[in-house]
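Given next, in structure tokens, is a single chain: the form predicted on its own.
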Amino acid sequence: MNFHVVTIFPEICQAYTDASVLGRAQKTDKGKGAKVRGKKISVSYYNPRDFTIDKHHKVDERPYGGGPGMVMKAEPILKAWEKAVGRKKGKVKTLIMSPRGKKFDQPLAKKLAKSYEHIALISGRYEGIDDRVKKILKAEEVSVGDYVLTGGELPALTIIDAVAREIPGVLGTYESLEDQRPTSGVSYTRPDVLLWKGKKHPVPEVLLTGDQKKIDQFRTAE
């Protein structure tokens, strides 16, 4: 899976995607012996400012019809998108981060992971993006929640994280996917008895029995 992020703040996103699980998934694993495992995902960034022609690299203008704030110009974003996926072979999906878009959820994450090879994520700022970008690219607006953020970078990272987890090998094992195994969201680890401010807080006894059937029943009940 290849993610392509159009944003004027690539450094914000890259600090997250280069770390932990997503960072490892972008590296070639030489493994043991001569066996080499390829990258599971790639994440690339494209700054619209790099596709402007004025000396100030301006990417926003006042909105037609009046109103507060500024609107991101279409041409720098379209050029950045063209650089990212305009000539890519394979199935491409373009998403625009927007609070008015379709709600992003787990079924959509699974669908994106299964159906596409390239996902372009356009992160807006200010009062939004010139609507001609959506029309020209036939892009889909997506929202990660019923709230408004200062930019599209956090939603883009959320989508990358959720979709990447559905790519085989990114998490290492199939069982790591929470929606594929019994879980209540209630978790415990060592020690089995936690002493905190003079009071003992034990782990539920059933989790210490080793009886997986009873453990699964406990988690389902929880």
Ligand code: SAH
The other form holds:
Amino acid sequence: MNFHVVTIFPEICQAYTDASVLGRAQKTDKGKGAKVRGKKISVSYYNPRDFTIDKHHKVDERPYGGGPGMVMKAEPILKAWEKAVGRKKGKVKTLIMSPRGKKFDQPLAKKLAKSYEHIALISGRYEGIDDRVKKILKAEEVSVGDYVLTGGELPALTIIDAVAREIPGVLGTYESLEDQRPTSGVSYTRPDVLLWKGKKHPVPEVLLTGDQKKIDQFRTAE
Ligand code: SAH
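After the form predicted on its own, can we look at the form predicted in complex with S-adenosyl-L-homocysteine (SAH)?
Complete assembly follows, chain above in first position.
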């Protein structure tokens, strides 16, 4: 899976995607035990500012019809998108981050992971993006929840993160997909008795018994 992020803040996004599980998934896995060899994902960034032609690299303008704030201009975003996926032959999906979009959820994450080779994610800022971008790119607007953020970077990262962990081999030996485990949910780790402000907090005893059947029953009940 290849993710292509269009954002005027690539550096804050890249710090996240280079770390931990997502960072590892972008490197070639030569480990003997690796079930799925090679790179599992790639994440590339395209800054609309780099596709402006004016001296000040302006990416926003005042809205037609009046109103507060600024709107992101269409052209720098279209050019950034073109550079990202314009010539890609594989299956490409373009998502525009928007609080008015279709609600992102786990089934959509699975579907995206299965159905596409390239996902372009366009992050807005200010009052949003010139609406013509959506039509021209035949893009789908996606929302990560019923709240309004200051930018589409966190939504784009949220989607990348949730889709990436559905790609075979992205999760390591410790992590595994929730629905492939008999149970998920609450978890405990060492110490078995936590001492906090004079009070003892033990883990549920059944987890220490080693009786896997009982443990699974307990977790399901939880
Ligand atoms: N007045 C605008 C709000 C823009 S918020 C409107 O009604 O659309 C600025 C940018 O943040 C948006 O362009 C979008 O990319 C992003 N954003 C904010 N909240 C979001 C959410 N819940 N889901 C996805 N993107 C969101």
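What we label the rigid core is the largest C-alpha set whose atoms superpose within 1.5 Å from one form to the other. The shown structure was predicted, so the numbers you read here are calculated from the model rather than taken from an experiment. Residue numbers count along the first chain shown, from 1.
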Core fit, then residue 55 C-alpha moves 2 Å or more between these two forms: no
